[in-house]
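This document starts with one chain, in the form predicted together with its partner chain, laid out as structure tokens.
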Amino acid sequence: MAWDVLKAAEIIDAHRHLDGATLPVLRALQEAFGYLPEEATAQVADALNLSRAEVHGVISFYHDFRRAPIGRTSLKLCRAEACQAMGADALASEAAAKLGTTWHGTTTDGRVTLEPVFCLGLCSVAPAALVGDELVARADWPRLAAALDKCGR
């Protein structure tokens, strides 16, 4: 969604008597928006009286936000060491070649974005992933592709 000051206004208002409430804030404009543009950064600042360089050093220090769109659906690999014992490598060099993009890449049709997530909690079952909300278990390409397709890739 294109950046809207009102609506963003809102949603920093809903949380805004928080206390810490930066990045509760960021996370909700994040949920709306899909990412923080620039505007972002200058909105948040005025309206919880902080500085711009306060507000973009807490966007730039944390993994999960992004400064821009990124494609319909993530698709979230696990890299971590439980992953790694069950080819979790090989599974992600395998999922590159056929979405045909790298790590935080897109593919062309702006569908599918691969994002690297170190440990999900399912250690036990790996590799593991996260399409868009599903979770899956003992992944494999299919059923990575499967789960894509639900997303309507």
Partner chain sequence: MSRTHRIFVPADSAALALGADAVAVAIADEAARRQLSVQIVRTGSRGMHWLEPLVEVETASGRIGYGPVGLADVVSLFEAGWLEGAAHALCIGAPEAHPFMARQTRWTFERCGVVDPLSWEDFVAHGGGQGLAQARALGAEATLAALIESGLRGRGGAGFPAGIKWRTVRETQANIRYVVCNADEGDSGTFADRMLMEGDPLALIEGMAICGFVVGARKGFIYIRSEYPRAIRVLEQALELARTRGLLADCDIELRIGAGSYVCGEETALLESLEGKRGQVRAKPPLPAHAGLFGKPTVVNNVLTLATVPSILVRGAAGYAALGHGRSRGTMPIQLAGNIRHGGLFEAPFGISLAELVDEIGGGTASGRPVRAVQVGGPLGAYFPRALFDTPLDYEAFAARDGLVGHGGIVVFDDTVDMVRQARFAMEFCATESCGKCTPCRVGSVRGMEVVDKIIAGRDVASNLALLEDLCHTLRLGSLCALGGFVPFPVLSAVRHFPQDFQRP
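Show the form predicted on its own, please, because up to now only the form predicted together with its partner chain has appeared in this conversation.
Partners and other molecules omitted; one chain follows.
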């Protein structure tokens, strides 16, 4: 969804009364729009009487906030030590090459976004991935491709 200043203002107004309103406002905006474009920084800063630097700092600190729309399916590959020891780096390289993107990037058709995640709790069956809502243990490219196909890759 494209950024809508009026809808964003409504969302901000609905959350501005909360203690520490910055995070709830940013989360609600991202939930509504799917990402936080540069316009969000100025609008939130003005509405909450913060500097743009403060809002930018919050957005850039938390990895879950996105500055660009993501694909319809998220492919999260574990970057924790157990997964790295079991070949996650090679898997990440292969996935990036097959998808034609890089970390935090989205395929040209807008279907898949490749994201790092730090531990999915599947250390004993590493490397691990999360394709949409589906956990993939002992992940390799064929398993990831099959999970992506289920999501309508």
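Just so you know, these numbers come straight off a predicted model, no measurement behind them. Residue numbers count along the first chain shown, from 1.
Of G132, E31, L50, P69, which is at the hinge where one rigid part rotates against the other between the two forms? The listed residue located at a hinge is P69.
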